Amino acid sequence: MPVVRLQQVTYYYPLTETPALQDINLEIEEGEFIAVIGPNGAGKSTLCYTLAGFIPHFYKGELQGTVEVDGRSTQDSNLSDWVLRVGLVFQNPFNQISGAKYTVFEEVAFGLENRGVPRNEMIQRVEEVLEMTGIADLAARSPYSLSGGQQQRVALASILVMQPKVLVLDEPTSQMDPIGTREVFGVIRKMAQKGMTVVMAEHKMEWIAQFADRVIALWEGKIFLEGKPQQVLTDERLAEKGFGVSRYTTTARLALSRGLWQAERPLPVTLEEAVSGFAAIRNGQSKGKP
């Protein structure tokens, strides 16, 4: 049985006539890493809020259909219970920092304190997640003295330490450099391998291609495309709809139109795939010389 199941989900924000999500049917297995892509306004954040229970318990509006996690319906649960099963990392970490704690260590421990986790277990879990997310050296710093990328790691750590069944992330690397992005994607991939189900809304196609198991493309609140990363991220319809497309895919597609890319070879999404493809062409041309 899938851990996450959405059936005919349609959602209207208050005082709106156009649905932010429309007829969403989606099943996600335990330990699966799902990436959600789409242009601005496609419904990515709304889908994240729906999975995390903020819709309908915080944002209100009209929610139709059923949203289930681990066999329980969000409509039949309260938010305080739901957030123990589904953790949400916001796009803007400033919105997630409590403001009630003076250090990063205390901030990450805040949720465990509220749950009454024993002190020794709490310390161990916080230390482990700080190390995992690469911010152990920031433990004694104030969350408000950190850069945006560091704050995003603190927000991620504060959710991971709660050990939710499902982890939902709304563009969690938006303020990170490439090194930080790779590290965070690696952490999330490891959590999925340990059995945590992950749904991430993200724009960085190259990283999605390397780490995600499946990609969901949203367009005007509907699922437009769905499948394996390489299949979805190289679909020529993405650019037509205003999706961000990997520069390597764009370059190879142009090369293909000029006979400079092997037609039988899949289009690349990552730098490594592009280098491999163009190297194969170069080697083939070299061998063909007299």
Given for the second form:
Amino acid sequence: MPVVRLQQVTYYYPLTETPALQDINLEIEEGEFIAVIGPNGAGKSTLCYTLAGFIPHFYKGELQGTVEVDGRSTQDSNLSDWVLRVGLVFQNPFNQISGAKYTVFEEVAFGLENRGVPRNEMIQRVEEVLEMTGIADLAARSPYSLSGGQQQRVALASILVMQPKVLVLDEPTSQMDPIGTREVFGVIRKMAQKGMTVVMAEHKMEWIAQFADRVIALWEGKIFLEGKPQQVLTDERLAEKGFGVSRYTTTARLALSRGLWQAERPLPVTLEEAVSGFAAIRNGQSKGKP
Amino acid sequence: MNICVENLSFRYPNGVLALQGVSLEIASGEQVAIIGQNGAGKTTLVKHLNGLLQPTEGRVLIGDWDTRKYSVAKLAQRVGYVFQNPDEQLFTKTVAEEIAFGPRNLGYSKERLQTLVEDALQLTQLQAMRSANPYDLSPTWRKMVAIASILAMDTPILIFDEPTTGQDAASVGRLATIIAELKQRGKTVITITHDIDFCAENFGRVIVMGNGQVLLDGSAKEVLGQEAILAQTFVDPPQITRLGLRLGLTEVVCTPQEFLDVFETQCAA
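Could I have the structure of this protein in the form predicted in complex with the partner chain, to go alongside the form predicted on its own above?
Entire complex below, previous chain first.
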């Protein structure tokens, strides 16, 4: 049984006449890792807010259709209960960090304090999550003294510590260095393997291809493509519509027109796929020589 | 206008030593990317160029101005700085007013002010949004407003702090066009970025920072193929460069076109 179910979801922000989401139908299984892609303005953040209950509870506006997590709908719940089901990591950590805490440790404990978790359990959970997200050494620093990438880790830690059933992330690595990005994708993958359901809006195609189970491509508020990462991420309609495309895909498409990529081979999204494709061409050519 | 950073060290009040003996020169009209892991000192370094931070040791010269002797307001005539987070710099009611604020404070004539604002609107493709409130725009366009408001100051040196963060493909393309145009105009552009592919495709010179020091400084081709040193500061070579390295190409490549040209030649050989 799917843990997340969206049926005929259409949403208008207050005072707008064009829907930000339109006729979205989506079912997500427990432990699935979904990547949501799309140009800016396609509805990625809006979908994140809808899953997290910020729509309709915070942003108001008009929500049609049903958004259910674990058999309950957002419309019939309040936000303080909903946060236990769905945790949202904001795109901009500056907007998520409470401003009420002096240290990273306290910041990460903030949600647990508000849920009245016993002190000992709280300390243990915070320590675990700081370790997992690689920021244990920043525990005593002020969240505002950190770099953008470090703040994004704090934002992630303060949601993971709540152990939500569904983890929603809105471009959680946008300010991180590449190795930070890899670590964070690794942590999130691990959470998914433990049964946490993950929905992540993201632009980094190579990472999506390696980590996500399914990709949803949004375009003007609608689901435009949906499927396995390799299949969706190499679809030639993506570039036309302003989606980001992996450089490996771009290079191979160019190579195809120059006879440097085998026509029957799927286009690559990751380094490994590109390496084996080009190696095959080179071996083929050297064998073909007298 | 040359930039000269001499043996610069900086310690934050909390004791963190963010820069240790950094020395570099940037010539007038250069396009430089600064890369390196979070916490490497990239932002700390560029905040010294417009006087937002003052050296604990060493000095920074912008042309003949020592930043210790000039106010931030004065240095703003020479160095424009686009913040990482546009929300930290936007505050007026319309896009056009926001863009006019910087140049007006530099005391430009009315005519020049108008020309600069129009030029900035056009470069960032914001013309249709000139009367909008910046906070009604999406973060992508808000970033363009932040960029436009610095472009309009017409400074010889421009600094972009992670301009590609959270931008989609179309917006990154716009940025590349702006940077190319600034190069044409002879401006010095210094950009901090984590988008190593963007860096490979748009910058002639790359400075790699790690632990408050300069690890590498050279042309994109010299720097971006050095996998081992880049790894010290948690950076991978660009996708195309990695592909070339893995396939054993003898030349460092930075763009798909370069890769295919070199690959084809080496296959035929």
